[in-house]
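Only one chain is shown below, in structure tokens, and it's the form predicted on its own.
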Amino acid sequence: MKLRILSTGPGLLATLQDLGRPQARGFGVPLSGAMDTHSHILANLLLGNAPEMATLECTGGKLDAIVEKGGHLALSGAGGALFVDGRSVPPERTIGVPDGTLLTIQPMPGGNFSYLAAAGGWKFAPVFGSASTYLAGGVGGYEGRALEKGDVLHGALELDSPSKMEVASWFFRTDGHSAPRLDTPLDISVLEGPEWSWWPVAQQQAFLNNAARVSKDRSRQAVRIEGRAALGHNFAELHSTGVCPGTIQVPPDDDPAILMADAQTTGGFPRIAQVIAVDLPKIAQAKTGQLLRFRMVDLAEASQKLIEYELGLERLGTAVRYRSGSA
């Protein structure tokens, strides 16, 4: 598979990534990794790939590419649509796409983010074991960057290229492409972060009980929330202490902030709540202006939610192995 870049729309960010560098979070080292990890596993899932192979991930504008060298893709993911030589191509369904073919991602209103993987993944220069990009720090990917014209993306097996394009007659059947009303909240567990106990009860349940709404100040470290201002405080700052991807801050004079992918590894801010893995996916496709309403957890109920998503997308990975027979 060789793909190369014809042109980047305004505003597309478009990176290699995968599920970021655990391992290295004790250095310092954000985690980085996909934004929406769910769409990311299930485009490497639809091609027989492992969850951590890298896919390319796209965000803000349109992508066109052509192929040099045929293979087989998938996209999935909210934040974009796939078209093969001007032809809408359904989400969640491998494609075989011969030399020459014209690929275009085309933002979605759906959500953000869309991830497009090649069989086999794509190939890449590891950085701490990753393949993910965390920009501010120039490593990871694509020379540390996001991609621009010119550049060239090579799968890392190398097969036959189909003789002409092939769309796959099954598919998962998600709801990940249907956009919530920004009127209607989302759901959100979130368990109690370190300092919950700081806040008054009144102040705990207005988190809880009233809607927040997803703020336009956000990026791959953090998005902010609104209508929290019941939440202020003048509690002395923390020593920096330790943070993750899902941690709400609460700065005493600014809106709260919900840490992504490319989160610092500590802060100074005190931690409210702790949204939970199989949700924080949610607020990576959210859109500007959609409303948020989040409810307590305990560790018991976040950590069986966990095993029951790991377990669906175990189910879908052999589903895969018996339909291409090699289970």
The other form holds:
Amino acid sequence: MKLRILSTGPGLLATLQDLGRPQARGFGVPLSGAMDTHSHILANLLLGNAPEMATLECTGGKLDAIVEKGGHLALSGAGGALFVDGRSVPPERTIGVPDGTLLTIQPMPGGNFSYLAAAGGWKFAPVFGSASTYLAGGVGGYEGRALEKGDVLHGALELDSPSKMEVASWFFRTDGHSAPRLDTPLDISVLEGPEWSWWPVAQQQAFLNNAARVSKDRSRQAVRIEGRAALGHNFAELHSTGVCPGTIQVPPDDDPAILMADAQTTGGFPRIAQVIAVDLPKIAQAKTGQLLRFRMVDLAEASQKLIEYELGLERLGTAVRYRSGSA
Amino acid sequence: MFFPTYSILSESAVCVTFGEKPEEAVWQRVQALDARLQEQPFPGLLATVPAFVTLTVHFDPMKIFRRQPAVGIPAAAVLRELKNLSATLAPLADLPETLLQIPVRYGGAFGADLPEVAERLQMREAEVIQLHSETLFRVLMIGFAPGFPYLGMLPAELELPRKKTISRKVPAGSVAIAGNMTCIYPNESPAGWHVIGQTELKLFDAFAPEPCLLSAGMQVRFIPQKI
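I have the form predicted on its own already, so could you send the form predicted in complex with its partner chain?
Below is the entire complex, every chain and molecule, led by the chain shown above.
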């Protein structure tokens, strides 16, 4: 597989990502990795790849590329749709593309991010063992930066080119491709943050009972939610302490921030709550203006959901490998 | 309140708090637990993030679950492990006496906020430079950004609150002060601290055997360079 970027549309941010570099946190290095880890993993599983293999994360604009050496690909994630030689390809399935195919990833209203996986993964130079691009630090991925016109991505494995286009007859059914209804609150489960008890009961109730809206201030580092009035405080400054993706920090006089993949390793604002791991991909795909309703769960429930989710992905990966006869 | 206290950050991270204020004894206990975990990591440990009064411990919940499916909630199992360790925690062995000298060009284009700092502290710029460069600092923690050191303690005469308006961009190597600490920005970055100088030393290199130039406990002295 060899893919050359022909053009990058306005607003596009295309970066190589995987599941991040968790071992480097002690050096002040953010986790990074896919914003919507769920779609990233599905794109890999469609091809029989391991969940942690590198994919190309696309958001915010259109990407055009030419397949200089063919192979098998899959696109997953509600934020993008794949076109092959100008024709739409149904989502969440494996396609084989011969040499010379034109690919377009077009942004879709159903979400913010999509992930392009290649059979065998994309080639990259690991930084702390990971392909993830951390833009603010110029670390990892494709020379530490987003992809630009003329850049070339190589598949990690030398596989034969299909002689003609092939679209698999089976696919993963997801419900993410219709445009979201912004005014129907998206249910997000949270754990109590370490400073949850700092807020008076009335504010805690407001946090849980009133839907909050995703603001336009969204990045790979944090997604802000409107609601500074409801949670405003004048607590003593917290001494900088550990935070991670999913942590909801509340600055005294600014909108609360849900920290995302490129979150700093430490922060000094009180942590009111923590979005549970299986719900964080929903925040990544939530559009500006989306209403969110937070529901408090306990650690047992959150952990159980995570374990069931991970075991489910494992079964899915095994099923795909049986189907393609490689297990 | 009795310390340490234990809190859940997420399904894959817990925080141990050793005190309310960033005092020497509290900082030492954070370092002691961190050193213990580095020496004897439990299966599934991914990373530790020592800060002023807390140690945050990140782990892989699935690794813990797979080793022992009957263990229950992975984070609860890690907390039990940390409680046992903390109960038997030996005081930190002598800190390494590593002293690193960091050359700094103060003021002018290298320290854009120095004139304002001097004015607000009612000092001459030379006095600010002298106080800053005569102080023996210690690295208290690495956080915020790759290789970013928080150094204490700044002499009381130099204490200022953080800037009200964040600087959009300060260059890599910017040496800045705020509160009772000083810091160095390893990369070009937005900054909320007052930049008084700049060093040419590289603070972070992802490919070096030791990616961070500085680590918690090291001593630092800033050496003024001619501009």
